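In the block that follows, a single chain appears as structure tokens, in the form predicted on its own.
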Amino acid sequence: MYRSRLGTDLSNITLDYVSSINDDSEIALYDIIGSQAHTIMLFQNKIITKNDAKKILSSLENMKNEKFDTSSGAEDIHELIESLVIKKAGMASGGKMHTARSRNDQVVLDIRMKIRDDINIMCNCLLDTIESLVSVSQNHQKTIMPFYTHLQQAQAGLFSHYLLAQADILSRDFQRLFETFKRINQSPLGAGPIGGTSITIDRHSTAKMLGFDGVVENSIDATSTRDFVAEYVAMVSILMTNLSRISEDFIIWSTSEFSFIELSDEFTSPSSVMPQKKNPDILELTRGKTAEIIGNLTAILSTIKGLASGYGRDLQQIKSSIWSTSKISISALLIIKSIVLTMKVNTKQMKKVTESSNLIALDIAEKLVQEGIPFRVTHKISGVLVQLAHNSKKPISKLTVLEIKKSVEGTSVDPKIVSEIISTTSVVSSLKDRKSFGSSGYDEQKRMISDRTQKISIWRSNMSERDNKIKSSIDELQKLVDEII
């Protein structure tokens, strides 16, 4: 259809090489809806007649439930849909559908509509996952566990605090995607191939019909830039990196050596030869799929970094990376949410491991600070206590008077004070004493859970408003289509 300038059609080998028809199934419906809005705008501005509009819109409407033949010889979904409209409506009417637009503004319109819907799905999935973390944290405000730095036990903490940390991390992913939506939800339609059109069209009208917040004003910018795609995939790459880290935590904690959690059977796989195995394959795939999405981002950036201003066919190659990114990340969120809600937490094992380590060392040092002793002195005393406990293979609480006296040698600190502090310090007292804002102390858990619950409610309201705005615009467009048909 588009090769009138050239003397011959594409050979089968060449057509297969240039065709994106198999990737375009993801945007077929958006192409139809976008074409309907464009057709109505042409009619409203007296560029085509009502009869032309009726024939075109009827043809497009019938295609919404149609399964397209990808072996039709069309280069892409845009050519295929237009050729079918011409076949159904006739050249006299159907041939007018593409008036005042180009494949260049058409394809980027479809991509923007697809991504904005994917963002809204992802944001809602994120809120579900965040809510699951906060919900489960309510049941574990007293569940003691060790916290780690360098994968070495560092401080005593609460499992609720860990879950809330992951909720906060994913909340930033939500906010990033929520903000990215605003830059994506701008219509490029009507920008033409690159420099606009001499035909008097109304770009703002089509933007409104399709639920966009505005238009990408500059026609070069509208058709040839894909920074919004890179931004979207970059935000998802960060999200997946965060999900990968959660996956790694759960993988480690589900080992026999840790036994902190047990994953539900539906999210594990057995070995092909070892019947005792319960492998965390689903979480491992999340780590692997994260690498795939980072690869998608690299592919997109590598494609657009070498292009001159103006559309280049190279841009066709990034579409599959977008679809893959959306599909993987949405599925990953659904899975992580389900894993969080179904896993069993071994509270006894968590507490046993916490109490078997000398995680009260810092608490002892801080209590000595409250006696007016410089922190560097208390840090040294506490360090010696840990070393003595380690050498004698017993906890700090079981150190003798002589051993405690050794810890204060070279200082003016009374060993009786140290002994008294040791006798009143435990993992539980440590968590009761933890008062700093945002800490893993008992008191802070309740406040943070309440705060996150309120935020989720506000974000859900914002998402509902955004979803309804787009749905309302598309519904109004459908009414216009029905009226003309």
Contents of the next structure:
Amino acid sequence: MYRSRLGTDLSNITLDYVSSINDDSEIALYDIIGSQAHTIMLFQNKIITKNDAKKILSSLENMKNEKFDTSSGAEDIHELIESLVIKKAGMASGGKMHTARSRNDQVVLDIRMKIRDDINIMCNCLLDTIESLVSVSQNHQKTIMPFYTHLQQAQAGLFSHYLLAQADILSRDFQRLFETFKRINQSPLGAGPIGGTSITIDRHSTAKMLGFDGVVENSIDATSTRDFVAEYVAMVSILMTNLSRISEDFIIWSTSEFSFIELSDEFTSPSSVMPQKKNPDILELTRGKTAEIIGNLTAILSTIKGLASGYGRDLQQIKSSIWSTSKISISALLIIKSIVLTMKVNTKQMKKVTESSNLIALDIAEKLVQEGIPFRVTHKISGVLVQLAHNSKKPISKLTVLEIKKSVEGTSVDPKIVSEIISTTSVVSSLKDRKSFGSSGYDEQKRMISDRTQKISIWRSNMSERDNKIKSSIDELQKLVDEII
Ligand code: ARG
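The form predicted on its own done, now the form predicted together with arginine (ARG):
Whole complex next, starting from this chain.
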């Protein structure tokens, strides 16, 4: 339809090469709604007549329920929709729809509308996942487990503390995406091909009709820029790396060697040969798909980096990277949430492993510090205790008076104090004594759970305010369409 100055049509191979029609199914509805807002604005500003608007709007309205014939020869959804409008409304009216806009502002409008919806879905899914972590942590405020650094046992802790850490990590993903939305939700419509138009359009009115918070003012910026896409996919890449790390923890903890958790059957796969196997394929795929999203980010940045200002067709290629990023991450969030809610936690095993190791070593050293002994000295005493216990294959609590005496050699510390501290220190006492802000202490769990619960409810109301604002703008636009047709 656009090839007015070009002599020949595209061959089938070239058309297939150049066409984005298959990727465009994701933005077809946004293109229709955007075109409706544009048409109403043209009518309200006396650029087209009511009769023209009526014909265009009703063809667009009918298209909402139609399945597009993607083999029509159109290069993209914008060309296809416009050609169908012209076919239905006639050239005299339909031919006016594309007045004062270009596919360059049109495509970026559609992408912004799609990403803002995806962000809102993702933010709501994030809140569901965060809420599930906090709610499961409520049941595990007394579930003792070992914490690891370098994947070596480090300190005794509580499972609730681990779950709350993941909730906090995902809360930052929520906040990042919530902020990114503000930069996405700006309308580029009416920027034209690059430099604007001589026709007296009202860009603010289309922005308002479509639920945008403002316009991308500079028409060069509005049509050329895809930094908002890179920002969105970067935020999702970070989110996915966080889900990937949770997946890795769960994969390790579900091995028979650890046996800390058992994944529900629906999130595991059997082996084709070994009947006993229960493989954590779903979590492994979260790790694998994270790589795919990082790849999407790389593809997007590589596309943008060498591009001269103004629209270049290279930009068409980044759309599929956006769609796959949204699809994967929304599914990953739904899946992780269900895994958390359905997994069995083997509290006995977690406790057994914690108590069978010398994880109270740091607690003993800290108790000696409270007797006025420098930490570097108490660290050494406790280290010797661990060494002696390890060599004689028994817990620190079973060390003899002689062995304890050995631990204080070369210091002025009274071994009786050390004995007394050993006999009163256990994993449970250690967690009672853990008082620092944000620690594994019992009291801290309670405080953090109530604080996070409050935060979730504030974020939920922010989200419903945001969702409602867009929904009511689109409802208002629909009313205007209905009035005219
Ligand atoms: N199909 C194109 C895309 O997805 C739409 C914009 C085409 N604009 C142009 N001037 N060729 O990016």
